[in-house]
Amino acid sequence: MRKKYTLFALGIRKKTIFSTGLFLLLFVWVMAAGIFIAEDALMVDLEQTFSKPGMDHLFGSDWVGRDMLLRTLKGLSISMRIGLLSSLISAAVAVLFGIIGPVFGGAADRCISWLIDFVLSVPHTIIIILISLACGGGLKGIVVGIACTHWTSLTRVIRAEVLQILHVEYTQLSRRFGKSKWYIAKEHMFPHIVPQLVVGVVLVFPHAILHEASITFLGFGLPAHEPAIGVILSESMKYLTSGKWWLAFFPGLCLVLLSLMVDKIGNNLEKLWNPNTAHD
């Protein structure tokens, strides 16, 4: 008899690449619809105001009669830019320490060491709050606080394969035949951890835009007139106890299902890339 396939029933590559695909086709749409909604579709109309969800409003509209699933799109491609910058300037300070560390071994491993245990002592929500208000908030703010916050664990796992990698045979031998630190950690170093570096972007992205819109959220990160879920998620807590409900559960709805997606690609990466369980 013929196996009947189904979504459920899918080995854990054709999971992986229909997520992943699913993934982009909503990244692209949600950047283009941020990107193209125009000022004028979130001005004010106060003939609309808190108008329920309905044909004319899929989500509703807020107080002063803006759409909410504008502002909803348009908040997401915040989040998601903020994500996505994120979490490539943490892969990269991740790749830095977590090679220069074993390489170079002594003082600058110790450090890199200690920096690690000193940024993962401190609730992450602390630091960017700092790091937000030192750089004057904003956009430039939240990536530098987030970033700076969230390449530890990565560097931790890069940092365990270098040291593995540095007692193969082939490690060994460039040593032995002058090759310098720095063309032994492009050469053979940075290949192997590739897939580590990648899984670890798309890791960090949910945590990046989790922790933007919390930040936010609490009034220390974007500002007050910018779309973003945060925002939206703050202004909407008055009007929770009078019934108003869909200001806050569409947006929040939205980013919480976007997180979880991301962080099931991720998962699904990890297991790809292992041998124990490429195969399930």
Second form
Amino acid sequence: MRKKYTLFALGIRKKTIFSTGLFLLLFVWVMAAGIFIAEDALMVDLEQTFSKPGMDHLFGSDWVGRDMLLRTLKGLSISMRIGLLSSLISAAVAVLFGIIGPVFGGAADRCISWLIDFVLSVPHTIIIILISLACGGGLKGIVVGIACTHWTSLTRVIRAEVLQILHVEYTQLSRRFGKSKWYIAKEHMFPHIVPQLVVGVVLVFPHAILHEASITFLGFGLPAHEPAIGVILSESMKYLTSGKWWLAFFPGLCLVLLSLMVDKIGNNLEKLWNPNTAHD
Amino acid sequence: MKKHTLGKFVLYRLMKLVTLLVALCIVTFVLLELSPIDPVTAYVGADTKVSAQQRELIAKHWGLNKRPAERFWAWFSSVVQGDWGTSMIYRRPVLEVIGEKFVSSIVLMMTAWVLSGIFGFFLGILSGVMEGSWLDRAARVYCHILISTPTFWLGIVFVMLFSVKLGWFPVALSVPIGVIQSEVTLWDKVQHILLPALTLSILSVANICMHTREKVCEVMHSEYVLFAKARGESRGSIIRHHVIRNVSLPAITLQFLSFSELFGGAVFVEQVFSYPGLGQATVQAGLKGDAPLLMGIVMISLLFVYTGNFIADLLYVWIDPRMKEG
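What about the form predicted together with its partner chain, after the form predicted alone?
Okay, now the whole complex, with that chain kicking things off.
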């Protein structure tokens, strides 16, 4: 192999760990920054409406002169909190269904498979709109909606893993010893699926924030007075034809970068956990 | 023997479709029942001249004062008989509205579907055959970024760039404004559909491309390709005779399985481009509380997605020679 000369002579594994740590730090920073930006930092400044991106306003300013960078940060932070909450909920559902299905087998397994087919047979956007309507919109609607639609893929992964463990000798042995199904699920299954679970949660997260922004953009998510990314982008639609490109461009770009970053964290973790790819 | 199993398979899928549809009817009804939408307000709109007494009469006329279970049964039995109710915002039968919107949506979706299928497939083959090259790396980065991009944002950026800045495409709608229906030329329609279809297709390229690439890499590392190389077959011949044959069926199947994302994406694209299709009708129905239309659209979306999945399954049975023997 060709030898590479780099500034820091780090191994590939170390590099992966380093970049994961860096991304995590950035993630926490954006989330915290959004929380700590006070309302009065987003002051209305009618002398600086629609100023182009520049030194004063890095991302430009909007129709009442608010700084787009601060609005974007605050919006991202809200999206991240919603994303975290809903991916954790869908992970919990996935663990429950993924273990119950194979362990109890029979009717329970068929029910869960049917439920997965059911959720996958209607476009996610439509289901989230319906659930959001049922909850009367707002934060609750969007979190429940995303959680209800994003558990399926992770459930399949966990189900496959559990099925495999179920046929391994030590679980067979454990059953012959008269251990209960609950004991087997808790002691034999759960520790094995933790890595998959963590990676799964991280990889569901980008989908969750993209869906949150999308649904809010359509008008079914967070109300218009919240500084969410979806709200910012749907506002920018009004100025679409008047050449105010920065209103939509930077917030959307930040959203894409954020979801790329989290996706990278997930893939890195998967790589590090799996001994076959840990040094690739 | 084979015909028998195929018939059984079709019957099984049809039964499953019925269970899914009935369950969907119940779930949709319950969800809309839970929602704070008031059908009478949705019907009369913001008109304040309607008195409380008149409201009551409307409610009575529709049977809104009955128990939810009774109402569900009344609605469900009329849906089974083919009467899907009247849309409150269009004031026309739901099936009629859906039929009209579906036609304009299907043109958009199918254009995007074909474009993304062809482009994704060829990009996948190219990057798989040239594994590790700069083209392969560029294709992978491209797909990776696309997966993380929300459809509606891409649509906004495209409108700003191609329609507003460069003026290559009209900004919105499916036909020019202020032109009589009969005078709209085919070119007008093509011009209006191109940018939305492009937006919709670009995002679904990623899925098909990555999948095809993986399959191609697998085939290229196989022993029969090694043997073909040893025989002195050219690269083009290997691609034609070994790669495409093995890769095309999974790719086509995958493309049929993507109907769900296609429909979801169309909702956003139609919203950004003000394209008058089913997706825009969904958003309008949801925002204005048009329950009959929304329920109709939900069921149509399930039928649409299920048809895609069904065709994908059938293709495996019909086209793949290996399945015929087994």
